[in-house]
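Here we start with a single chain on its own, the form predicted alone, put down as structure tokens.
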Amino acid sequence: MIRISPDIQEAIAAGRGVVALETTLVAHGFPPGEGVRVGLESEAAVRAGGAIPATIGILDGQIVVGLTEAELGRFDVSARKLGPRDLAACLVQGAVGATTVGGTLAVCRATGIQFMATGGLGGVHRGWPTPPDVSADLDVIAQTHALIVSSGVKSLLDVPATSELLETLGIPVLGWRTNTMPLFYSALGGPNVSARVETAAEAAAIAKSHWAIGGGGLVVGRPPDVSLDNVEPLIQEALAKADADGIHGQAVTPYVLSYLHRESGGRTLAANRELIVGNARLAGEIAAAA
């Protein structure tokens, strides 16, 4: 069921830094071409810090964990969004299968990758428990012996109650210098972190402990290069729209994805793109410092 590239399996036998990528990203968190492009840029980041990217999908009834150039073409908006329930029915059904974080770290339990980057995490929706809504993200982060970098929980949830949630799970949050959760599109104003770490020798030393004392997933918050401070009213008024078209659950996202690049100008189509890049960069220095 699960194909591996040769240079990482490699990788993985030598005990060499590997990090996983989703390919939700590529489908259906840009314009079409878009995520393409993003995702051969990540792929490229994780190299210049010194790991081994392991960019991860479903295609023709099998996991690709190392997707090729041509195969990550395929994956465009008629890609299943797949979280960790979603795996088995798509490698049945021969689909095209985009991985979520969760539906990534779910591959990542069953080959060993211990790293990963992403955008941003999935949490608990804004309005809970009305619609009771909480991504699979976090549950699958807690059983897994996995560090993810990304820039906070996605920017249309609720952070505090998702930070809450964090704890009680027993995720720790790791700053990338700075003492506060990074809220996606903006580097202040989010709930406290449990732990600041300054280099990536250190975030992969707190790892390697958690692991051996018997914890779970860890995250390390980075903040997005170009803070962008004045979204919220966007997304605010991407989240109404979304509500009143009748749009739900996994469909949300790239809508309110879709809406903000539009009404913004661009501003956070670019932004997207660079902290996916950046968090790329800095999970495989993590990694090769593992």
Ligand code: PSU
The other form holds:
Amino acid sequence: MIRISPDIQEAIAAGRGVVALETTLVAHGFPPGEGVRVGLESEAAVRAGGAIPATIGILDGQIVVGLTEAELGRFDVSARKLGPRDLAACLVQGAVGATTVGGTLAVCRATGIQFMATGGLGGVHRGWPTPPDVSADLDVIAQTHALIVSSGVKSLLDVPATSELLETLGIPVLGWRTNTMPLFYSALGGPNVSARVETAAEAAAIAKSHWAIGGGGLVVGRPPDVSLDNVEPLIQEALAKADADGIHGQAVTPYVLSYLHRESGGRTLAANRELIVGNARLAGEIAAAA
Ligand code: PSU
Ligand code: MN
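In place of the form predicted alone, the structure of the form predicted together with the named molecule is requested.
Entire complex below, previous chain first.
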């Protein structure tokens, strides 16, 4: 059911650092073609950081760990978006399935991969409890022995509420050379992190210590190198438009991201690409230091 590429199998067996990368942002987070480019740049960044990239998705009834470039090209907007609940049906039905953070971490748990990178985590959607939309990402992070590097929580969500929930779930949020959780496109203004870290070795040591005392997942929040501020009015516009268009559930995040990419004249798209690749690089460094 799971096909792991030989280089990744070797790396896992030898205890070398492996960093999982998701396919939802490839298929649904960027305009056609652009997502694949971001995926390939992320893989190169993991290698530059000193670790082995493992891009994960479902193809032809198999969970593939270590997609080839040709295979990655099959992840377009027609792919299913797979949270943890969606993996089994996608496998049996032979569909192309792009894994979210939660879906990817479920595969990490099955294969022993301990590191991952993404852009921004899912979390509590604004307006909770109407609708009661909380991303499955958080629950899976809590249950998985993995460290995930992200630029915090996507700012189209309710970030303070998500920060509270991360605490409730016992998920450490380590600020990468910062005291506050990054706000996806923007570096500053988020809630406090649970601890600040200065080096990859320090983050790796905290992860190993957390796992040794029975903890699950950890988040490292890395601020974007170039902070894009003042996106909030556009986010509110996008969320109102999504509501008016009857967009709900899994479709909200891709809809809002593409609205922002279009209406910002590509500024959020460039920021999103850069933060994803930077997170992959840092995840590679932390995995290599572990
Ligand atoms: N980071 C990005 N773009 C994305 C995502 C993360 O920069 O598209 C994806 C991840 O797959 C994450 C998902 O798990 O968004 C969260 O979606 P939702 O809010 O529907 O749970
Ligand atoms: Mn949701």
